[in-house]
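This document starts with one chain, in the form predicted alone, laid out as structure tokens.
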Amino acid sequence: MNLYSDEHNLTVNLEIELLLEAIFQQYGYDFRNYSKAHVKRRLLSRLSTSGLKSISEMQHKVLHEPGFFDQLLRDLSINVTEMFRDPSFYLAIRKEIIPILKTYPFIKVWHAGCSTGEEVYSFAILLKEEGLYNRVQIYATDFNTNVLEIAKKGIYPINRIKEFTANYQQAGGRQSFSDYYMADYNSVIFDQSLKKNIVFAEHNLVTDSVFAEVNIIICRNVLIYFNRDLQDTVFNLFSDSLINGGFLCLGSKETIQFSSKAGLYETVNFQEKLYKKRIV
């Protein structure tokens, strides 16, 4: 048994403690219930390459130089998504709650966590083809001010043309692809048009309240770096904002199974993992 790599860690894990409340005192973010592997893989990794000698060091920086912070904060936030990401996902929408939609005079959607985008444009161009978009109106939404300004441009790199390609006709689009983007140089515009009912907002799921009384909540790849306590706050504030009988969906890496919400959801596509959310 290795004492001195044993203390080493418990020394790193309380300076980790104290860093992430330090950020919430001075900054208003909101890190501490977090999954504790991913915060500290990501600080770890920003120490390495940051030529500082302790988390410590790193506290004292992130105190004083706002411009650190900000780098920690791209460093602690998830930005990994794509158009269409996990196709099945949307194809699964598409079949199995598009149609309760279309019976709705107006639609209200709220994407939570939406990173630089990509997906809210992916079910924009969804509705679009379902002929649902002129009554919909959709809040998309991060804590994170920097991709934010990234989703509301719509323009990607375009060398993932052929990836998000390949996503669309996956998750059973209906169109040329090439339709809804214009290739310039090195990058893509996505279609004005898709921005006209999006509003892109900062809202912060661990320490804001409800955003909106909404039809369908979109919240994807976010809750599986939260805890068990974190995780169940987040699916209060989602209850809080789903009207009776509106949709909760999720997709394949998250479930609300082991919330203390779990019982006012009825399962309508166990693998997608979308909920409706019982008419009480």
Ligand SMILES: C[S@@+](CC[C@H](N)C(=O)[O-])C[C@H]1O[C@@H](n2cnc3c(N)ncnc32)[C@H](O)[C@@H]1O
Given for the second form:
Amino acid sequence: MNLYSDEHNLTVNLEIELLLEAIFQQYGYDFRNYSKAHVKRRLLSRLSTSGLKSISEMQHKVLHEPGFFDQLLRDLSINVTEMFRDPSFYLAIRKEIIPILKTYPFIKVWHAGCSTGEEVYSFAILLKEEGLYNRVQIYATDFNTNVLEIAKKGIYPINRIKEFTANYQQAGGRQSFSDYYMADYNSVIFDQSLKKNIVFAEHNLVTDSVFAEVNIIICRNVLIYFNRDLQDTVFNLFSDSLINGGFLCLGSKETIQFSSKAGLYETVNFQEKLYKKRIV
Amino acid sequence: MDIKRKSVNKMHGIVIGSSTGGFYALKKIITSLPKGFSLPIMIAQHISPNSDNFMAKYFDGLSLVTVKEADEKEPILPGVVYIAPPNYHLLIEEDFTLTLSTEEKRNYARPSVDVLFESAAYAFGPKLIGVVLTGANNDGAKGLLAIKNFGGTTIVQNPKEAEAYVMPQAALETANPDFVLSLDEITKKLIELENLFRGESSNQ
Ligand SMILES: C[S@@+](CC[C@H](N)C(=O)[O-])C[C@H]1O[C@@H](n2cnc3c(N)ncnc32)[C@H](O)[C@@H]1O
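Moving on from the form predicted alone, kindly provide the form predicted in complex with the ligand as a structure.
Shown next: the complete complex, the earlier chain at its head.
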């Protein structure tokens, strides 16, 4: 069969569907409603380096070797992140959300899809500088336990610090960024006091349910990997987890606009994708 | 045994990849497209991660076709030009919607031309036209080959004419494209192909 024919392409698509079904049934991770182009790209790129001949062979391997599933889980969950990613986002939070949070005696924050934790420590620093850190409980969750382990340590390669520092300054940082970490030869470790009010925990946005009522949800660059239906399911989960008047903060290319839950929110900042759950 | 499965009805489309010098090359092509040009165009232009969507707005103001930054999950419409946002890969879904991704850079680039072209090759198959313009690295060569393999039409800007020759040269060597053309000729070719496809679909 011609490897580049429409027929073959459709067969590959079918193999991928079957593989995702197998993964779901055996391991409980549900990628069936992730962006198909994204999943295909990641799987075919793994296939090309794996020595396997087809996605069907991959299915056999994943069913019989949990270690290989671990590999695929890493492939399918894009973990790329940075501290103070999109500095303008943090500026907008400082300006438009912090003043309202300051009126609450206690604040619960949920970072959904926190990856290796850079976003969580960034927000913790912001809360500290705004004098709010002692009134917060931060939940930082991801479905990938490998990245959570890194997040808990709060240790990052030193070669990233230049970029992080520049972001911090553009994000309205008020101190010298080096106040927040200690550097050694190849890595930096973030101040232990930043961790005091953070709980890192495994949580799957697709298959797990509400675990707390929170004032603000930060879920950035996670929903872009989901199809519209799945986005809707997750928006549902978020709406059930947010208090009335609570804030939903998405990635710069994500929007609640097309979701059936859009009506529950008012826009706080369109550019930075900050929304507020209406008080009904 | 025959395969009992309906093939999907594919649409026609154009993908363009560019890097160094791409802004002016793209401007030349996009602003020369006639009103009513009916093919969608998806563009990956290497650009600084921190830039805004100036390029899309600027081109839109100068063009007879609609130019916009690609939004995640938006359906591809005929005659609209979509530009990948800075710092995101742009992928084409096989149901002809757009996906953005923050996964690792490819060929030091995000958006990467290869990422766009490969996903487009699956989606559009033989109905795709791929164009590699000026640039200073190898991005796009493999993607153009994928388009060719799937029976699409491949066009490379003449490296001698390009502001930076490396990217078109690499595409030329890797993909052995159907056409090697100047910018003006590329625009003419796209308009000619658009007319041809339009004729095909009205005869169906
Ligand atoms: C690109 S990272 C985003 C990290 C950070 N929020 C940021 O914007 O920089 C996406 C994260 O979403 C996580 N993720 C993907 N699907 C998930 C799911 N179903 N449940 C929870 N986390 C998920 C991945 O493991 C990954 O760490």
